[in-house]
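There is one chain below, alone, in structure tokens, taken in the form predicted in complex with its partner chain.
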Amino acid sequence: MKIMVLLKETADTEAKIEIDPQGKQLSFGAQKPIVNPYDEFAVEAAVSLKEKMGGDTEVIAASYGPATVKDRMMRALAMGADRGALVVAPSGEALDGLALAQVFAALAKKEDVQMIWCGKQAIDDDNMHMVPMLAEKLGWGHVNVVGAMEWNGTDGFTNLAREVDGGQTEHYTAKLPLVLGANKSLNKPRYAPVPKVLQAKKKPFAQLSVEDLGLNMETLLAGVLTEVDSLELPPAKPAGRMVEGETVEAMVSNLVTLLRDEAKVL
């Protein structure tokens, strides 16, 4: 069995974001980029399933991006993925979610994987596109925002809990092949001790081009159907005010009046 985990490089959540004067490019200061935090839950899910399955189960960590993404992918290899596959992006060519789904679908076919894990969303664009789009391109089923799972021991899950709104959870039974999106509640990503981090560097790592996957960049770019036109910072919020009062009761009383008469939200 082969399991693929998709990783995305994102800016650190603490990074100070700046936009160039043309409103086209973002910069993130000195902060190093990170692996999208949700992807770590995906890696943990894949590696823990591999441990359950035993045998010749293989976990492949995959990504699309500049060659430097390799450094980020080492985290997955240190956590227990067996090898890396990075589809190297030609510089300056941005793919949207749908075009990217084509790339990963081609990689999944080439590798003949039966299960793909992603983070439920990436914390940069928060789209939640990849799981459903990739599943559709492969003709597989998908469950995104998985918060709990029970493997049936052979070829599927007796429960995949998809966390939706209002305290509700949808429970799925599903057989492979599947694309699954991990939520935070699914597990606790393991800590990788130094020896594992060192071992990770020696694991097989392939750098591929889109042509290696039987695709060509021109067609892929023609399939990009959305783009960022320009970027701006959100308008700064005017400073608020402190609500005063002799006692807490007086403060709250003033607050309620302000909420009703000034803010008009009560």
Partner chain sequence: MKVVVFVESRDGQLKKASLEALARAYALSGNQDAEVAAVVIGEELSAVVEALKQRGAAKVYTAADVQVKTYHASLYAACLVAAAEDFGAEVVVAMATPMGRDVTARFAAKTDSGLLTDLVDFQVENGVLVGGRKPLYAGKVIAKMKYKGAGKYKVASFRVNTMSVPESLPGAAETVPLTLPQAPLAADFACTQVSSTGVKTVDLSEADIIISGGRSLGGAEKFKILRDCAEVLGAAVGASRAAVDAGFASHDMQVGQTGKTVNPSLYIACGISGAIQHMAGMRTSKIIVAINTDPEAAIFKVADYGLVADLFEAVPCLQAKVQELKQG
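Could you drop in the structure for the form predicted alone? We only have the form predicted in complex with its partner chain so far.
Just the single chain follows, nothing else.
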């Protein structure tokens, strides 16, 4: 069996977010980007399934983006993925989620995979549409926000627990082929020791173009349905104010006045 895990390069959650001069995308600047954290739960799910299945099960780490994304994909290979496949994006050419779903669907067909994992969403644009879009393009079933799983040992899952609103959980049984989105409650991504990191650099890694997948970049771009008009940082929080007064009673009175006359909350 072949399992593919999709990875996305995102800004470091601890980095200061910057916007490029055109105001349409994030700028990593001097900060080193990371793999979308939710995608690491997906990698752990795929690798743990491989360990349960044994045999000739293979995990393929896949992504789309500039050639530098390979550096981020090494994390998945160090965690246990067998090889990498990066569809290299032409400089400056941005695809939306639907076009990316077409790319990954073509890659899945080329690799003849039976299961695809990705994070439930990306932390940068916060979208959650890759799982259903990709499943639709492939004609497969899908379950997103997976928080627990039980493999049936042959061709599917006896339980896929999906967290929904109101603190409730939905439970599914499902057979392959499937597209699955991992939630952080699913597992704890394993630590990759230095020897595994060094071994990852020696694992097979392919760089492809969309044409290698039987697609055409001009056609993909013509089909892009969404466009980022502009990005802007949220307004800076105003500085705090000290409530003055010679006594506690006077301070409370001044606070009430501010809440009533300025904040308009009383």
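Rigid core here is just the name for the largest C-alpha set that superposes within 1.5 Å across the two forms. Residue numbers count along the first chain shown, from 1. Everything numeric in this text was worked out from a predicted model, so none of it was measured.
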After the core is matched up, is the C-alpha of E18 off by 2 Å or more between these two forms?
-> yes
Once the two forms are fit on the core, has K237 moved its CA by at least 2 Å between these two forms?
-> yes
Give me the C-alpha shift of M251 between these two forms, core superposed, in Å.
-> 10.3
